[in-house]
Amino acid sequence: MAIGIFDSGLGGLTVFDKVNRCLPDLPLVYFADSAHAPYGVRDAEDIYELTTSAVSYLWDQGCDLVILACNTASAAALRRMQENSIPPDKRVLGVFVPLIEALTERNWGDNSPPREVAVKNVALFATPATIASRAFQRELAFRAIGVDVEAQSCGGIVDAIEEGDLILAEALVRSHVSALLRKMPKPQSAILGCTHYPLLENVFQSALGPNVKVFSQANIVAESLLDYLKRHPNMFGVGELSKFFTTGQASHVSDRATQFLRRQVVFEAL
């Protein structure tokens, strides 16, 4: 009955956490391809490759379902693969719909047409591949109208991340801000369109001022899954273990990792 997770790097980790404390008895499997983070620099197609491996391997896990806790994934590789390569007994799910389904207050399932929302002014802060997509704002332009998205590429943040080098971190983020305040001076609302990016969410607050709500995609992603889950029962995978396995060294993989979610995580290496 396991659930697989995949991220490029630890980002998704963040995901892993939140969906474990909403389902604490469910195993997760998850899967970080750290030999070849980050995939925010990396064109679509090695971004696809690179995707419909690991999640191939999370179906010979156990893993029916799979969750692209990866925005960069999920931007560049997730149509392309539920249009080609999911088989009809797998489920892949992304991590843009229930933020956007969050953002524009919509209930999981409505499609019905766009409509005039609260928020107007949407700042995005996500990886280059991410916003070279232009996944959010299709995805958006479904269920809004009149939303002025402004876009920030945040290069540099996701290694600090990776790296465990906090303070250039906060320091990447504070100046990735400044530079979208420069664009739209007063947002609404803030995207963090990166799995990595709610370990420094404080930061994005204090940077973007008490006015801004920002949206992270831990919760969201968590509680979207576990509605999911309540209306797809028979996408609860064979898999009886909780791993984690890493394309990276696992000893590197596993400090970092435990690091982040501050009990300790053993990696396996592939």
Ligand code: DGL
The other form holds:
Amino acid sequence: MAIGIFDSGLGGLTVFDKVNRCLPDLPLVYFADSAHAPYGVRDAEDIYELTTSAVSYLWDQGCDLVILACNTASAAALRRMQENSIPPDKRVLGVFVPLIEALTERNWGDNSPPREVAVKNVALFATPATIASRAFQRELAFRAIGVDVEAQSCGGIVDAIEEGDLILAEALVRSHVSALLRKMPKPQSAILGCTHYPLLENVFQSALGPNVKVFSQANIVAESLLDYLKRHPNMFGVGELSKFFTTGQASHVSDRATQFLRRQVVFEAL
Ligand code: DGL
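To complete the pair, please output the form predicted together with ligand DGL; the form predicted alone was given just before.
Up next: the whole complex, starting with the chain shown before.
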């Protein structure tokens, strides 16, 4: 059985890449719902329906564990899925909690009560739907007290990345960072709360300046998955090579993925 990695589009490849580098023998099945991206401008109901349908496809591909490598899906759908629609022998993990555990310097899976943490001012960059859900602030409040979060809804960046227009994506990052810095001039840390954004991490870092610690999910999620697999070795898939599926146009998605990962990636159309 393989492990499934789901995103609305190409952003989850940042997570795929790190997991694949850490565990090259682990077969992964990547699902990009490119026909319906971006999710960040959709409402929660729509995101829930699209996410559950994609995850069902990954169950049918033999995955026992699926990572929602999409903050928007994790924010809008994960809790409801966990309450309603996950078969008992399957697991779905989101990308928020590992990020917050890293930000608040907790061990993976440490569910002890909230406590004071070193970081006090945090800038959060994410899609409009993720910001509207306030899921980040909710999960943070379970783990930390006294942290001021300033959220910036970053319209347009995902669309530009999906189209391969990195010049536009870079300009949008700079504009969203300036807007954030007007509201919070001195954040200590910045969260890239969308898995597409690590593709522009150096642009975020340069716009924020060297004193801001940027938390980007790909490494964090890969590390927490390694820890999870040590604790749940039955979820460690055996099998063949990784596969890539898209609801979009396979050749177009393959070209973009190859451009971003700088190695050949071939998607199959659903
Ligand atoms: N990579 C998704 C995320 O982490 C992008 C969402 C979208 O399609 O807008 O939120």
